[in-house]
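Only one chain is shown below, in structure tokens, and it's the form predicted on its own.
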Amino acid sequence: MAVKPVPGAVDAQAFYAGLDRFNVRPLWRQPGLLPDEPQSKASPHVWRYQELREQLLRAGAVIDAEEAERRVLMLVNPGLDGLAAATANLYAGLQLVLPGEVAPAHRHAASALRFVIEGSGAYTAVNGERQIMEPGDLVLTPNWAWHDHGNESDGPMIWLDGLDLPMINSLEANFFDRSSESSQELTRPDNASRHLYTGRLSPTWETWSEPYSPVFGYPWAETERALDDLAATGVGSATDGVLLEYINPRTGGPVLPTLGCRIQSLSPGRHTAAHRHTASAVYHVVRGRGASVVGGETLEWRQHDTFAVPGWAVHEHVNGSDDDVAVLFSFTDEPVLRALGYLREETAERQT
């Protein structure tokens, strides 16, 4: 059947205005759908720990952990129009559990991590196993794993939360479930998984088929030792200094299928080369002071500050001390981009 051409006398404005009732739009009038390169709405930004610590302790006087479920101050990127996100795909927050409190058990489709900032002796229970938390420890709460937090110490416990919530919610794939009990039943000894997997050795009697790491806790003592050993050799990356990835000992890949975790050290006075990548990242300052130049903006940081590097933003790091090493923890959405074939990285000229 032949298609008759539209008469030239048709009014263009009337044509465009009439399309709405069909729930369609003309592609040729849709800007930004196919940009020349990624243009993140997220901004480079730094959150000051000393300022937020005061607000977090005030929150402890306003609401208890059980009522809040999780007493967290979310780190909201100013470029994302109020979205609960630190970058387009990554959520970050500072969580407080006071002495004697329990943050009740729940689980969710989103994967999560905890990097301990302050306090000692509290725990996160994951699938029946308590991880006793010390400063610098990395603790995982994988997808759909039951988890609760408790503080049996005599001081406040504060850690950085990292989740893939913005990504999972944008995929409309999140689920959430609360337990009928505040604390889950413990079925394994404390820190069992970190003792089972040591160095390059794995237990032969353990089977594991999950896509996440069988180790739920990565202690700072081991991480610091590895950093110090490598820093002494003078090896490292031009763009990141000594950069190590926390790995799944079963696969050698990232600890979580959607979140990669890294630790890096910058030698005194080090100014790294600049680069950019499609993966976004949230950084936490474990030790030291310095600055990161991100997208042309200088973000000065000190111990326990947290800062965001949006995807495809050119960035470089500067250790502001001529005497002391700076240490940065980071988590990133790189595993997802790599798995989908969207990970791209390139070197760039320094911005300073």
The other form holds:
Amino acid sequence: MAVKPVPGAVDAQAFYAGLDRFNVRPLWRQPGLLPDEPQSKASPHVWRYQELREQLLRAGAVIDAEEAERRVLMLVNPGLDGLAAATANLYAGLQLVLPGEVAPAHRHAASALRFVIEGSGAYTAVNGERQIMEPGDLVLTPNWAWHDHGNESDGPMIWLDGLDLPMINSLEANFFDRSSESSQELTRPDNASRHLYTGRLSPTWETWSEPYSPVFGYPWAETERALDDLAATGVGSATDGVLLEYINPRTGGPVLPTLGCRIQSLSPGRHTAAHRHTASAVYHVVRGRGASVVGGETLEWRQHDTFAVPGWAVHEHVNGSDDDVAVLFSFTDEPVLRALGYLREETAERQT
Ligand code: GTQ
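The structure above corresponds to the form predicted on its own; please give the structure of the form predicted in complex with 2,5-dihydroxybenzoic acid (GTQ) next.
Let's see the whole complex now, leading with the same chain.
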């Protein structure tokens, strides 16, 4: 039997106060659940390599790679309440492997990438093959792939780690497994996968059904050549200059299902047009100096610095040199937003 409610018949304060024990809450008193637009809690932020390199080398005197499992200083965004995240969706860290050390084999559901900052000749073993690491190389350790790192060179090896940890952990879909062998068995020659797929040619006898790239190493020499060839022609976009995506040669899509990787060249003195997108990104300065204006804040950067661009933050990049190109590596959660239909982008007024 329908009863028409009598206005005022229920004491509102008592009503609200009594709801908790039913584990419910009134939607009409819930702010922020449906924001007019994304409001990232992440701050625009730059981590300075000069400072962090010193701290990383100090970490080398505190713990060895075997004991730490991974000797990494995580880049913690100051806006995210101590979450191990550089943007709301992206994890980043600086990893040190000293000569003679091994970071033992493990695997996790989380997808990872490494961008080499300094050192030469150390390796990441993945899927039975070693990726020999040189500055500027991109190395992938995809979902559930065994990986171990080792340094048989005579200098320290430092790289930037990028993982989808905040995303996969909020989806509650992460798994972790440690091997009984500290170094995985090698079943293929060093750098094998990058030699199987060369540019526009693909090996017909290889089968591949994983949702990530079959290539685990993208050497800097190739990346640099592509950038230089294009930068010389004056092509590129207003917002990003010459921005190239590292691709999965099987699909032409991003290298990992959750993470896209890019390399970008800004010509001398270039100040890009401003835009914003729901995807967030972590940038690493491969070469040059300059600044990025992100969410109204100017982030000055120089070689090997790393900076965070939160989702939906307006950003523009400035090459601070009139003589030299600036080169930025970046990784982004864009593949996730695109796949789910949540990618939006718009141009914006310059902030400076
Ligand atoms: O090198 O496997 O920064 O598993 C975080 C988690 C690096 C790695 C990180 C990891 C690794």
